[in-house]
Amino acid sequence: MHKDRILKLAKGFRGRAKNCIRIARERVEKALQYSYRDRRNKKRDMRSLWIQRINAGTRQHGVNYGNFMHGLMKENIQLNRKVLSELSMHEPYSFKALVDISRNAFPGNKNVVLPSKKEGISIVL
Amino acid sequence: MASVTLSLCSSLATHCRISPNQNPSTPTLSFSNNTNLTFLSLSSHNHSRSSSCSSHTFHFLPKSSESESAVLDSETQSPEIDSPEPEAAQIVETSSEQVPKREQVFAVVMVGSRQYIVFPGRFIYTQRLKDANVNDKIILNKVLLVGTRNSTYIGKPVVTNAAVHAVVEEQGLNPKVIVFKYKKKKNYRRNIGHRQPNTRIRITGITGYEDYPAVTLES
């Protein structure tokens, strides 16, 4: 029955919205609308998360994200941001190789400040 | 626990690898500067922990990383499993020399217009490959990066002559998503369910990258 399906989707909702069908129906409809919208938003959010991670990884080596991606595009390296962010987290030496290739291809502006040599970075490298 | 899984593996197929030899060494491995593949060592350890032999019970744990949370979870799990292991591993260590060590290589491959980081022995879910039947051998040509223990082969855009060999395991469907469209005050409601077809592929090996110019670690 329709009611049972709605109450099954309403598990974990607050107050009467998980028990009473009239309230649950409204809340479940809203939840499904949100999930439709957020399936599209998730792609945007993940891409921005990957870009933040790549930015952090390249700034450790003194290159910012914009110059890094420009250098990769010049070298015709077609790795996408998801894979680049994973490499920056788990494969530091491969990522450093990529940053070096990008720096050779596009030196960029000289205003990027190298991070001060603290203990943490020397452990990574 | 390690001895139980070892006996399970001995009765199953050849590509079942478990290396409890790595257990006492991974706490030091994760902090050493010399390995190119910190993720590889941790994840292969985690993969052996989750009994890679029976892929039916542990679908989502060794799944190749498509979401960040899955990757981070597997990362945090393996250090906790390390601590009770050294006590149990002493009995198993003497018999573990005959178990071959997992090949330390990974690749970035492009399938179905999505890129995956791929390890031998693990499986990934890709878009449905139309003409592939179960237990077909497949070669994936578009290899964008290959990484081994000491060197990285970065393709521009593709590593030439590199091939990733895989076996089609299953042609299934993704879990159902409910597509619910609603416009308020206009009496418009559409409720549609959708299951996207997918294919599960198990990676058997990565070959053909040796002649490509590589970036090598000198240490």
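Positions refer to the first chain, counted from 1. A quick note: this is a predicted structure, and the numbers were derived from the prediction, not measured. Only the largest set of C-alpha atoms that superpose within 1.5 Å between the two forms is called the rigid core. What changes on going to the form predicted on its own:
- Of R47 and K8, one falls in each rigid part of the chain as it moves between the two forms.
- Put simply, the smaller rigid part swings 15 degrees relative to the larger one between the two forms, by C-alpha superposition.
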Given for the second form:
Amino acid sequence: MHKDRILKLAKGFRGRAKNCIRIARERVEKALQYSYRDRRNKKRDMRSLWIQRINAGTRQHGVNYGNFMHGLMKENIQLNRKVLSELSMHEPYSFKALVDISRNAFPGNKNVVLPSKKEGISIVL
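The form predicted on its own, contrasted with the form predicted together with the partner chain above:
Below: the lone chain, stripped of partners and molecules.
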């Protein structure tokens, strides 16, 4: 890379990494390596987050994530994990309808006991 381009990319770095060309070149190359790696890791992290959100939503209705997804697959409901996670957070009634469809499609979902709700608990301060 040309000197001007390296120094432009190094803008905002600390110490001599922003104005000494030799150090700036090393830091810019390493920064570009990190950005290349993390563009891929970002996709992995987002998918993991979506799965956690879906799992939390399905467990409220007594089904685990794997059985829920298997039931949707058997019913040929092709919603991706991003949309399912948004539904679980912002549209609980729509998500419950999907959980019910999944539960009816896959027999493994029917044997699960719904979590009990504790009533009458009061906190005394």
